[in-house]
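A lone chain, given as structure tokens: the form predicted alone.
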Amino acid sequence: MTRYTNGLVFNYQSRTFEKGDFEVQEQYFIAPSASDMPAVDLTNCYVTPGFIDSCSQIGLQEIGIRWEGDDSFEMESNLHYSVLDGIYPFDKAFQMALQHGITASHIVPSPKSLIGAKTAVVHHTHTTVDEMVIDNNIAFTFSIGHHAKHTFFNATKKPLTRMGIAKTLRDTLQQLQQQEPAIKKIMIRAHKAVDIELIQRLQKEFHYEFHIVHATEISFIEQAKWNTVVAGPVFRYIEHNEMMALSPNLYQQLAMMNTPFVFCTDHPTSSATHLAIEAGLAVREGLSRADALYALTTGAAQFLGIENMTGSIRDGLFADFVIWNKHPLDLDAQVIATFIKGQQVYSQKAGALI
């Protein structure tokens, strides 16, 4: 058992640091005991818990390596696709994401598959796949627009209209209900306002919970509801014309519109080491700094059903948390340790505990 005292602990309730102790026990965050055992001191330390990206394709497009490292997508449709059979655990890209704060993250396949796959949420760390996995049943994705469109011309010579990727999600939608009974989130990709409306029909159709990433043009549409919205990147080059609006003023959009809404790279899209930079421009367009850290953190664990488990430093959830010299959106801020199921997997300092 390890106790730490006097830090500044992110309170996921009040959404505020508040200066406390916490006490882990082999993996999991226990009650702060009476003992007077021996403790460390996190005076003048800020303690999140782990930040998690909502959308990424780490570990499926290895930096830094060709096509040869590129398992995020397949041009064939099949609903038993699952991105925990393309993941590669030595990804470089995880250890620098532990480097800044990022404990987990949501994987999902690369935007050019029309029809995606399963997804999963893994924790930054261990020699495997099967032993980094929080939940390996969360969503399955889609991909609609330039991307899917482009990647199937290339494939095939032949264009893919809008048209034709309606009937494909329908048909595929109407599959899974049947194949896959167990998945409930349907996450599809889009930017344009013209996509947005089609999984706004598809919303009325289907008793899926559907979730949109990235809603470059989501507030073009007015008077519509809208499930949790995987934001952004917005730290990113526009690289084709379905991009052109996007802008940081989106999550302050997204709040305006009453939307909820997380944080995500799509790493490599964006680096997974810019995630907190995602929330800061967020916080800059007049988001708070409370409501964004608890998006990256107990929001975005609620977003993936996965906050019984990690998200939040309290009693009985893996004792994942960081460790930050600053507050952790202040652009200098630099994370002194990350801990993931009670470990030190990071420290600034080789070989120190913290």
Given for the second form:
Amino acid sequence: MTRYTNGLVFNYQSRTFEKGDFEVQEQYFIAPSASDMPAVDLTNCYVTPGFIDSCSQIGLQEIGIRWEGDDSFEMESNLHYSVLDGIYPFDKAFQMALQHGITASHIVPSPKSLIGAKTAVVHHTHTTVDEMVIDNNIAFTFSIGHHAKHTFFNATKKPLTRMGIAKTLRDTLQQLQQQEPAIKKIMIRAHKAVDIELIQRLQKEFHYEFHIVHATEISFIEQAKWNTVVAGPVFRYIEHNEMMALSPNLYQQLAMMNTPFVFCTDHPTSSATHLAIEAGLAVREGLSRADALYALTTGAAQFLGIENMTGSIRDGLFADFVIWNKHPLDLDAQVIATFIKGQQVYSQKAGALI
Amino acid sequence: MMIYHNAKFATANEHNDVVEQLWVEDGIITYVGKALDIPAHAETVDLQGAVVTPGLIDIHAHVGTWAEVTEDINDANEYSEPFTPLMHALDSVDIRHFSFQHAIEGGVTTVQTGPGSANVIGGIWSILKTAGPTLESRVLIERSGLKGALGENPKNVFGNQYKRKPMTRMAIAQILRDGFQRAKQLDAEQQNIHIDNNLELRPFIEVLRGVMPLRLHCHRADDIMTAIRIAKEFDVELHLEHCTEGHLIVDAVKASGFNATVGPYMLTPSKYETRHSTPAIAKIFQDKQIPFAIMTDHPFVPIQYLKYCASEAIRYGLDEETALKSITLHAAKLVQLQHRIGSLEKGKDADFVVWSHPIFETEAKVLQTYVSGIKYYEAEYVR
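What would you give as the form predicted in complex with its partner chain, now that the form predicted alone is on the page?
Next comes the full complex, this chain leading.
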């Protein structure tokens, strides 16, 4: 059991930092006892739950390596594919993400995959994938528009048009209902308004919970009700013509549309280390720091359905937390230490306890 | 005359002075300092408590040359040969490309741009302002360096894809040396050779004569050392571009006496030779007093996020003053333009950026960008 005192702790209910103590027993946060046991003093430090990247290819596409380390895309689709079979726990990016306060990622296949795979959320501690998994079969993913078309154009296979993509999508969703009845969430990568409108039609036809990933042109569509959008990343270059509208404005536009959203880097599209910068850009455009931090932590966990396991500092949850020297959304904030399931997995000073 | 007041002017001069007024006449700064009485004929601009920095400078970018939406029209690499010294940025840059607009929106007022890194010798770079009616009007230095590249990129394009020379780092070094050797011989044989635009070895002669430096793309430690070795052999001025593994051989980099333009470390390492990339390099170079500037390599990190590259270096220990200078005054010094740009000082071009908050704060947004005293950008929203 370890007691941490005097830190400024992010409260998931008030969404503010409050001076307070918390305790960790083995893997979990526990209710603070009034004991006078020795404590780790966190005076002048900020403490947040571990950040969660809501869409990432970390471990699926190993950084600094090309095809040898890429397991994010399969040409022949199969509804039984699971990202768990492609994750390489020793991808250096996991360690880099820990240095930036990210303790878990929702792992999805590459944007090249019209029909993707079953997704999973994993902790960034690395020994075996099975130990890393927080929850799997969270959603099934698709990718429509430019990337999907481009993939099949290169292979001159169907589908070559948006019509073909829509047909494939409908057929697959029907099969999925039969073959993978447990899956309730569908994530679809889409940039352009025309593709987002297809998702709108699918929402009426199928009893799935649809989530848009990227959503670059979502503000072009008026008066729509959307489930949580996995927005961004916006810290990246304009790679193709469907992204011409890419702007950090996206977050503020979603807020004005009353559409709930979470942040992602889609690592390695943008680096996992930029998750806080995505939130920082949202703040620059007018989002409150409180709401941005909530979306990086408790909000992301809620979206993924793992809020009873992680994403907040409260009793009974995994002790996934990060100690910062400054407000975590300050551009120069440094992570002093990162903890997963109560274990220190990163420390600024090598080998030091905090 | 224009007088800008009611703002904190972070001058980025040698003393990091923060002052109260900025006077501009005909695009040139005429006074910067404490608040003075305003002359009757001056126009005043109330900046409402904003923060002003010099216009930002990115001395390694491909603004206006790199196709960002489709690869089909990329004008940054002449892939037909690994040795293309006659390619020139000015023949490639499209001043109407949206990357210039993005630069202005991000507070970047000067860029060094030109050929990319596919070729062992790619061509000549130029230094341009990011706004102005014509290409000519934007030019600060027309021939600012001979750009070459070592390592994976030429190996990949020519060896791996085209199955031709260079397939190895040995051949890359040989191609470079060959250019210098032939130029040296030509220059020795014909002392007063007329060097016109069509003379293939002209750029090498210019480098040998010290008219412009050699700028070599080098990521891996061995490539950095090769660059230094070749520059010493021919006694030419070298700028280490990227210098990604420079922190692994920091004493050797220091001993070389050359400087470096570091980055784009904000990019996810996408190839083997960049896997040791880290924003910590800025602080490490600062500690060793190796002169450096921070780059975006636009479009790889979008030019409008140059400020964020400097911020990330602060997160890894660099002090704020040096971070600002690495994208202003120090960058200007590395391209020998410190008499014109890089700080808010009397006699320099009136290139400046008005920010809503201090530049490295999360909330900081560019409100206005000025180039040579002309306002080219104003944010739409009201604070």
